[in-house]
Structure formats: C-alpha cells, structure tokens
Amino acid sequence: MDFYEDFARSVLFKLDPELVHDLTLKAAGFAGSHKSVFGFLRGMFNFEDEVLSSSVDGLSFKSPLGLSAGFDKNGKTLGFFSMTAFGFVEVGSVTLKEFQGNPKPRLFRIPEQKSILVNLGLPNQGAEKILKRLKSVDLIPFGVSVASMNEKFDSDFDRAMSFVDCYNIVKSVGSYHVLNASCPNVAKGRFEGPEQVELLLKQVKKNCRVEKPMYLKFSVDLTEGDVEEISKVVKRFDFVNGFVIGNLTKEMSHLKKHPRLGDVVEKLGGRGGLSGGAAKLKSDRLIKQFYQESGKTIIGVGGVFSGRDAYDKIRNGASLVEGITGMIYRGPAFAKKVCVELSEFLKKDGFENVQDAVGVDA
C-alpha cells in the first residue's frame, strides 16, 4: 500500500491546488532547515545507484532526475530535496523584479489526464532577494531559470534585456542557468521564435560573461520547422550548452466542453498551459528532434510519472529529465519511485550507466 497514492492524495485533491502547493513548500522548507531530520528523510526518500550517476556538461549528478522549475520559484526547499533521490533542482523562474503573478485561481487539476492547468504568471521574489538566499546553498546541484518580466514591453529588444539584466544578477549562483523563453502565461506570450531567440542570444553574448552551462527552455508546441530554425540559430552561439524540452502545452481545445473547466478555459482566453500527461508525447517527440538537429544536451520535461517515462526521454536523447506534476500525483517519494524503476530498466537492457542509453532510439 502506498500511503500517498492510496489515501493522502484523495484528501489533498479536495483542497485548492495552490493552497496545497504553498503548504508543501512550507513543510519542505521547515524539514530541510532542521538537520536533525535529515537521516529520517534520507531513509524515506533517497535512492542511489551507480548506474544512475552521470556527468553532464562538467556537472556531476547522483541521478538524472531533477525537480523542474515552477515548483520552488524562490529557492526555499533545497535542503529538503537534497535528502531525496532527486539529482538536482531547478529554481525559478526568476524575474528581474518581484512579481505576484496572475490573479487567483490559477492552478487547476485534471486527474483524468494526469495534468495541471497552470496560469501562475511567474510569481517570485525577484532576482536580488533570491540571489541572497542562494549564495550559501551547496546542498544539491541546482540551476536557476531566468525569465523576462511579466509585463508589456515596447519592443523585443527591451524584453531581451529583461532576461539579460536578470541573468547578470543571478549568474554567480547555481550550477547552471536556463533562459526560459517559453512561459505560456505572461503578458506578451512566449519569446521562442527564431528571430527572438537570435536577438536574445546576441544580447547575452554582448552583455554577459557566461561561465556556467546555459540552456534554453522551449515549449512542447514547437513544430519540426521551428526546431530546425532554432537549432541553426543556436549553433552560432557556442556558450549555449543545450535545451530544456519542454514547457507547458497550450493545446487546450479539448477542455472547452469539460464539465468543470470549460468556463475556466474560456475566461483564460488562450492564457496558461497544461503540464504532465497532456505534454508527454509532444515532449518526447521534440526531445528526439532537438537531439538529432543540434547534438547538444537535452533536459527532458513533460509527463514524467514513472521510470519508464524517464527512460523513454533518455532513449530519445535527454541526458537529464525533470518533473513536477509527477510529484503531485505520486507524492513526496516520487523521485525515489522513478529512480528505482529507471535503474531496473537500465540494468535489464544491459546498460552499465545511464549515459550509455542517451539517444539510442534517436
């Protein structure tokens, strides 16, 4: 019997999703700040196996599974997650200034699809405050996801500089950085057209000193043509190590007649996006395409609920994978469950290390 999946989840799912998220952050923050419980946490939630350890872009990870950006936007729970099977955590997305996000309610569960409808709009405490919190953190490898401000800009250049200014504040902390060009619920929408990507990278090259691995995060809604054009652009900027694939899908037309969410989708008017199960197949397809087109590192996100899901992404070309929605549906032992299952798949197929499986189906 699994206490969370068989009992606790049904209770928590009766409560407001954002309330549960906030309570979870507080509980994880509290547990992670008290070293007296670290041994207990390790026993409950950690799992390590040499077959899962890897080195990616000069960084070492005990497992290829990370906690995706969007869960801990302000970097308050790294102590807790260092005691789990997660190999790394991605903080953020962080913006230049503090932002409260979009009006509530802005999170909606879709259990039949194992998805979450997300319209948060980048709520976070801002780069300076988050920088101060993260300066002394070295408990677990972590990345920092950087986004532009959630506001209307006069031009794409101004928006690109919003990324640049934020990155220049937080670039000293974290093991790696992500430029999140694909948030689906901000004022001006995504910033992932090939021309926008080129503009952004030109400004990074001109105004930043990039000393740690950098990745670009794109949505799972890109077309094959988009992948080809973006890959061509990125190949001209050698400071980009790869891609995070991918952010939420905006394909929500099937929800317009949903008995509970139809009115919500109508009011959103195209804002927001779906996580989890709704993004899985698109994510797997894009991972393979970006791997084939670019040959760069891929961090795979979207619909990771099990070791099989993680394994599929790795075989398609992902060196690392991330999840959030899987933890909502499978509980605090999510990472341990996935890593145990993944290690079994790798050994069954004769792989001595997870890196040997990267891209074998691509």
Ligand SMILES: Cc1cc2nc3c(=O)[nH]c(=O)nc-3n(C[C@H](O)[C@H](O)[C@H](O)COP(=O)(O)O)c2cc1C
Second form
Amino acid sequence: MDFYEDFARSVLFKLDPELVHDLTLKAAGFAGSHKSVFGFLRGMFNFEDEVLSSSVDGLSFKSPLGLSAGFDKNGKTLGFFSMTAFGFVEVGSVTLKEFQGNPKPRLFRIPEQKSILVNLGLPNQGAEKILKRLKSVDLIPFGVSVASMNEKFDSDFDRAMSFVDCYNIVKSVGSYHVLNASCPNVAKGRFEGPEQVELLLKQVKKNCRVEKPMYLKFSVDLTEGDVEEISKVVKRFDFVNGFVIGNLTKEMSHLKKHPRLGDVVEKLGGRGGLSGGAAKLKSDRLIKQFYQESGKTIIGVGGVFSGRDAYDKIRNGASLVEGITGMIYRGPAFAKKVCVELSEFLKKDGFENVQDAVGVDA
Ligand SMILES: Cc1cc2nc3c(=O)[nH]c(=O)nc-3n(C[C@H](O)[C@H](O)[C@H](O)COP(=O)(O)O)c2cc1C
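Mind sharing the form predicted in complex with the ligand? What's above is the form predicted alone.
In what comes next, the whole complex appears, and the chain from above leads the way.
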C-alpha cells in the first residue's frame, strides 16, 4: 500500500491544483526548517547508492535526479528536498522583478495523460529577494533558472538584456544556472529561435562573467532543424555547458474536445503548455538529437515518473534528469521510488556508475 498514490492523491486531486501546490510548499518549507524531523524525513524519502553518484561539469551529485524548475520558484524548500533522494533542485524560474503571474485559474490536471496544463506566467518574488534567501543555503546542490520578464518588449535586444540583468543578480548563488528561453506563458512567448539564442548569448558574453556551469532550456517542441541550427550557434559560445531538454509542449489541440478542459484550451488561445506524459516522447527524441548534434551536457526532463523513464533519458544522452509532474502524481517519495528503480536497472545491465550509461543508445 502506497499512502500517497493509493489514498492521499485522490483526496488532494479533488482540490484546486494551485492550492495544493501552495500547501505543499508551505508544508515542505516548514518541515525543512525543523531539524528535529530531519531523521524522520530521511528515513521516509532518502535513498543513496554509489551507482547513482556522479560528477557533471565539475559538480558532484549523490543522484542524477533533480527537482525541475517551477516547483520551488522562490527557493523556500531546499531544506526539505535535501532530506530526499533528489540529487539537486532547480529553483525558479526567477525574473528581474517580482511577478504575480497570469490570472487564475492557471493550472489544470489531466490525469488520463498524467499531465498538467500550465499557464502560470512566471509568478516569483524577483531576483533580489530570491538572492537574499539563497545566499546562506548550501544543503543540496541547486541551480537557478533565469527567465526574461513577463512583459511586452520593444525589441529582442531588450528582452535579451532582461535575462542578462537577472542573471547578473543571481549568478553568485547556486551551483549552476539555466537561461530559460522556453517559457510558453509569457507575453511574447518563447525566445528560442536560433537568432534569438545567438543574440542572447552575445549579450551574456559581453555583459556577464560566467563562472559556473550554464545551460540553456528549450521546449520539447523544437524540430530536428531547430536542433541543428541551435547547436551550431551554441558551439561558438564555450561558456555554455549544455541544455535542459525540455520545457512544456504546446501540442494541445487534442484537448479542444476534452469535456472538462475544452473551453479552457479555447480561452487560452494558444497560451500555456502541457507537462508530464504529453511531453515525454518529444523530450526523449530531442535529448538524443541534442546529445548527438552538440556533444554537450544534457539535463533531460519531461515525463519522468519512474526509474525506467529516467533510465531511458540517460541512455539517450542525459547526464542528469529532472521531474516535477512525476512528483505531483507520485508524491513526496517520488525521488526515492525513481532512484531505487534506476539503481536496479543500472546494476542489472552491468553499469558500475550512472555516468557509464549516458548516451549508450544515442
Ligand atoms: C507547475 C509547473 C510550473 C513550471 N514552471 C516552470 C518554470 O518556472 N520554469 C521552467 O523552466 N519550467 C517550468 N515548468 C516546466 C518544468 O520544469 C518541466 O520542464 C516540464 O514540466 C516537463 O517536466 P515534467 O514532465 O517532469 O513536468 C513548470 C512545470 C510545471 C508543471
């Protein structure tokens, strides 16, 4: 009997998704700041095995599974997640100024697809406040995901500078940084055309000292041609260590006839995106292409629910993997469940360490 999957989830899934998210953040924040419960939390949610520990771009991880961006946008729960089997957390996405995000409701569950329809629009407390909070945190390796402001820019140059200015504020905290070029829910949409990527990287090169690993996050909707073009551009900027693949899919037309969400999708008029099951196959395919095309580090994300899902991404070329929807559907022991299964797959196939399995199917 699994308490979350067999009981708690059916109760929580009757409540508004964002309310549950906020309550979970509060509970995790509270538990993670009370040392007296750390032993209990470790017993419930941690798992460690040498086969899972690895070093990527000079950073050490006890497991290759991270909590993906979007769960802890303000960096309030790192204490809690350091007691779990997660090897790292990606905080954010963070923007230069604070945002309330898009009007509610803006999160919808699609259980039959194990997905979430997300139209949050980057609510977060802004770079300065988050910097202050994270300055004293070193419990677990964490990255900071940086996004451009959710507003209408006069030019792509101004938008690129909105990434640059935010990055320059938060770059002193965290083990690595991600430039999230793929948020589907902001005023101007994604910033992941090859020319936009080039403009962004030129401005980073000109205005920032990049001293920690940096990754670019793209959506899972990129085409093969996009991957080729983007890889060519990125090869010219050696401060980019690799890619986070990927963000939500915009392929939502099948939901137009959905009895509960048809009207919602209609009203969104192309805004928003789908996570989880809807993103998995696209993510797996793109991971392989980016790995083959760029030879750079890949952090694979999209539809990780089990050790098998994580293992597939690693075999396709991901050095690290992340999940968020998996935790929503499988509960706080999600990371432990994935890591236990992943370690079994690795050992069964004769790998001494997870690093040896990276890209074997690519
Ligand atoms: C509720 C929610 C909020 C998200 N917010 C962000 C975000 O702020 N920045 C970002 O880069 N990705 C964000 N994402 C995308 C996830 O990080 C991830 O790329 C995507 O959901 C696919 O992974 P999954 O299938 O494990 O959810 C969000 C996803 C969800 C479900």
